[in-house]
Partner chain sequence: MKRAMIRIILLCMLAATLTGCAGGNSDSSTTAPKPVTITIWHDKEDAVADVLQKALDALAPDIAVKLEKKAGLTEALKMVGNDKNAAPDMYWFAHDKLGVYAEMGILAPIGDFIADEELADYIPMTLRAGMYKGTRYQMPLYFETLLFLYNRKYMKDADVPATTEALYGYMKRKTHGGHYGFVEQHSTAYYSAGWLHAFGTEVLNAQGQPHLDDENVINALTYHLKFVELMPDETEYATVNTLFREGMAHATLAGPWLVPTLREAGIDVGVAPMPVVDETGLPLAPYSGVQGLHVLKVHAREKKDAIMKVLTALLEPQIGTDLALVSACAPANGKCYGDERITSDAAGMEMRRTAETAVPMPNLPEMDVMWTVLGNLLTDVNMRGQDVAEAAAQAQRQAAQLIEAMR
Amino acid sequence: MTSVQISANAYKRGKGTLVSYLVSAPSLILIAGVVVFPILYTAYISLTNMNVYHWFNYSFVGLVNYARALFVFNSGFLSALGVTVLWTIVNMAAQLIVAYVMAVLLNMPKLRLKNLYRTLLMFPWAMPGYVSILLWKTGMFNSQFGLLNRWMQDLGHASVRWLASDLGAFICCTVVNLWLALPFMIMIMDGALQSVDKSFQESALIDGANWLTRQTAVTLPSIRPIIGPAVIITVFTTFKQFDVVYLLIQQTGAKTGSHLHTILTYAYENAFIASNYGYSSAISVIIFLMLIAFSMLTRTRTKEGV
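The structure of the preceding chain alone is requested, in the form predicted alone.
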């Protein structure tokens, strides 16, 4: 190949690259404006003292907001982070166990009307989350006319303020989140169980394995590659859950008395209630970095086949 041909090929490649960037430019500009700029601007605000007293005359304070969040133990951030980690673990474990049991029941050979049950189980997912949460709050947990307290009164017990204490609010929020998130996990589990080769189960049964052994030694290892990505997605969505906790117990004008906060509701309160935008931006950046670190960790473990 002559030098002229090499130059011509290099020119074509360069021209093709330039055309690709020109074609992609509108979408790249849109992504930069909608995604990149807000992240960079939030990082900038996190280094200032912008708040209700310093709207326009805010000044650069460096890492003060980060130090307050991470090293001042009564700031509320660390307790909110602990609640968020516990919230994620409890919800993830409950979803996996309940969804697996439901999926196993749906795949029982002699079960009739399976498709009807699958359709009904998808109903919570079809409803808008906002509507479902408020229905639970007013229809189930209301201290005056909620269904749970009606049952309590019928049994001769006094009414209970289900959402007034932190522990009660945590349990109620977990129940509502389980109601909203279960359909997705059941659908994944159901599809995974249907993909398991029946011959493996039959071989284990012939070898004398009981039901529990067949589930732990055959079924679970077989569906692990399928449910793994679903678990990672659910961990992300549960960790940054906002609407369930906020609408049930922290909504402005309808607070229940509980002081339970996740890091998302804590950041929201500091930004839009206390108007402390510098501190709230620092919390948002910390959350963003935590999610990025978790994403990189799970990606690395996936590549290693763990």
Given for the second form:
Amino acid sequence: MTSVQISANAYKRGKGTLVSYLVSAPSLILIAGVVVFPILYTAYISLTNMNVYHWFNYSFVGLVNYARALFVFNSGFLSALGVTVLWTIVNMAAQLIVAYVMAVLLNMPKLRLKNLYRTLLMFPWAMPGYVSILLWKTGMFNSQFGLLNRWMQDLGHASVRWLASDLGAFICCTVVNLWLALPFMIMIMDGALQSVDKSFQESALIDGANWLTRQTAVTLPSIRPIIGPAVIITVFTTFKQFDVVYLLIQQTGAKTGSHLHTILTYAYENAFIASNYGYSSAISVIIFLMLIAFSMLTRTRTKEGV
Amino acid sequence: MKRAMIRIILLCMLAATLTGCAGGNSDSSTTAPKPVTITIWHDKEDAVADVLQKALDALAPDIAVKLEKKAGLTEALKMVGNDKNAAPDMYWFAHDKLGVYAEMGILAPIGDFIADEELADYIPMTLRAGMYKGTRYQMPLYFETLLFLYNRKYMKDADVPATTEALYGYMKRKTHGGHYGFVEQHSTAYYSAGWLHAFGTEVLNAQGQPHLDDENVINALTYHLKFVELMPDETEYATVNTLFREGMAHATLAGPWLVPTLREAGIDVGVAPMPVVDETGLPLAPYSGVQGLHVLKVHAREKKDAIMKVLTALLEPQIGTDLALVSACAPANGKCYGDERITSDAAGMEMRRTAETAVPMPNLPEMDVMWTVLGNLLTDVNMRGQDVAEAAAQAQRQAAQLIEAMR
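Having seen the form predicted alone, could you give me the form predicted together with its partner chain?
Below is the entire complex, every chain and molecule, led by the chain shown above.
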């Protein structure tokens, strides 16, 4: 190949790259505006003293807010971090197991009205999360009017304050989170199961594999690459869960007595309500970095699993 | 063919645009000057806003008042409060946020438009509420306080407790089998602050310093605890109001907004003065919220005359009366209490009496964090059984830390 041909090919490649970037430009600009800019702006604000007293005349203060933020990360924050990790693990495990079982049941060959069940299982997704959480709080867990205590009374037991203790609140929050999150995971699992080549199952059956072996040796390895991204997304959303814990047990004016906090509800109550945007932004950036680290760790583990 | 069609359409559009411009010019040369538009942001129900809108429509054609309902009004003001293109001229809201906006520098003093003498007939508490660091930032319209409500089916007028010990005795006699003598949102700051005030203390002093570990706070919370023991464990808004509405609670502390709902539900609801704490001789003194108009600095100079006329129009007692009646609150203007429609409203008149002792919600920016801190303190004491002094000391530390974090 002559040097002229090489430079001509390089020119074509360069032109191709330029065209690719030009074609992608609208999407890149949109992502930059919607995702990257807010993150960079938050990082910028975290280096200023923007608060109620310096709303329009804020100035650059360096890393002062980060130094102050470390005071928030006291024993209370570490305890909330521990709860958040446990919360994420328990919720993920429960979601994966329940969603897998439901998806397997939905794919049983002789099951009738499959589409009806699929539609019903999507129902929690159709309801606004805020409404669902408050319905659970008043309709199920309320000690005066909740369904659970009605059942307890019918069985001759005393009323229980389901959300008063930390353990009770953790279990109740997990149940509500499962209700909200399962439709997504069931949908992914259901789709993944339908994509598994039936001939593998049939081969395993001919080889004498029982139901459990077929699930662990054939189905699970086949669907792992499909559910991997869904698991990462769910880990991320579960780790930074705020609504369920806040609305169920920590809402101002409707606290239940539990001290259970995730890192976000803890940061909200110990920093964000101060309306100090510089300080709150510093805490947000630190939590953001934690989330990125947690996500990368999960991603590495998932890849290793594949 | 297609090209020809496109050309025709474009020509028509161009002609229409030019014709429109020409028409506008000829109109402006013949009509009167455009009215000054005053935009007022609010978060009120349509029925309430309509009353003010109709009243201020009388200022047309010189002034066109436009009431705009704004979701997330308080945050929106933070974002655009000094933006000439986006900020309203005024906003209609409770007084408790004005300290934040005054510190941000987006509010204009009311004194620039209305002299203090014009407000001489107003209830003093409503005027105090609108002051921040010696400057008035609110033109009060109406106010609300909590009320002692009772269900006449269970609590006869003669049985209404005048003191807290009488209330405690009633609660002990009547609380059993799913019925409660008295319920309140005992672990919510807004609803329980009245007990602290009755012990001569407040959560914040005038300088914005918390004193939750104050001896009187500890005494008040300790005394309050015996009442809490005779109330349901959960005390959020929905539970307490449902218990009262369903006839499972004989008496409660609630806002005036609940009264119409109770009457619709067929409850013969009575309104009584707040019980007096035997230990201190002071009645429970709830927080009050004063609704009124605030002027934003951004357009205050260029629209001064129009803003002045709007505020002057609001001095008319008729408007105060109409607004108070439609919002189930009490008028801020003392002249309104000459109206038979107001004097015949038991809830409104009780609020007027309570206004003598009620404490306006602090409008200091520091109060933003105190709602949460006081709520935590009440929860720790009333729902977790934590030692009062220990919980108070812990709350004081949290309050100091959060207030420090505000700066």
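Take the two forms, superpose them, and find the largest set of C-alpha atoms that agree within 1.5 Å; that set is the rigid core. Please read these numbers as outputs of a predicted model, since none were measured by experiment. Positions refer to the first chain, counted from 1.
Core-superposed comparison between these two forms: the Cα of L264 travels less than 2 Å. Fitting the two forms on the rigid core leaves the C-alpha of T237 displaced by under 2 angstroms between these two forms. After superposition on the rigid core, displacement of the C-alpha of Y246 between these two forms stays below 2 Å.
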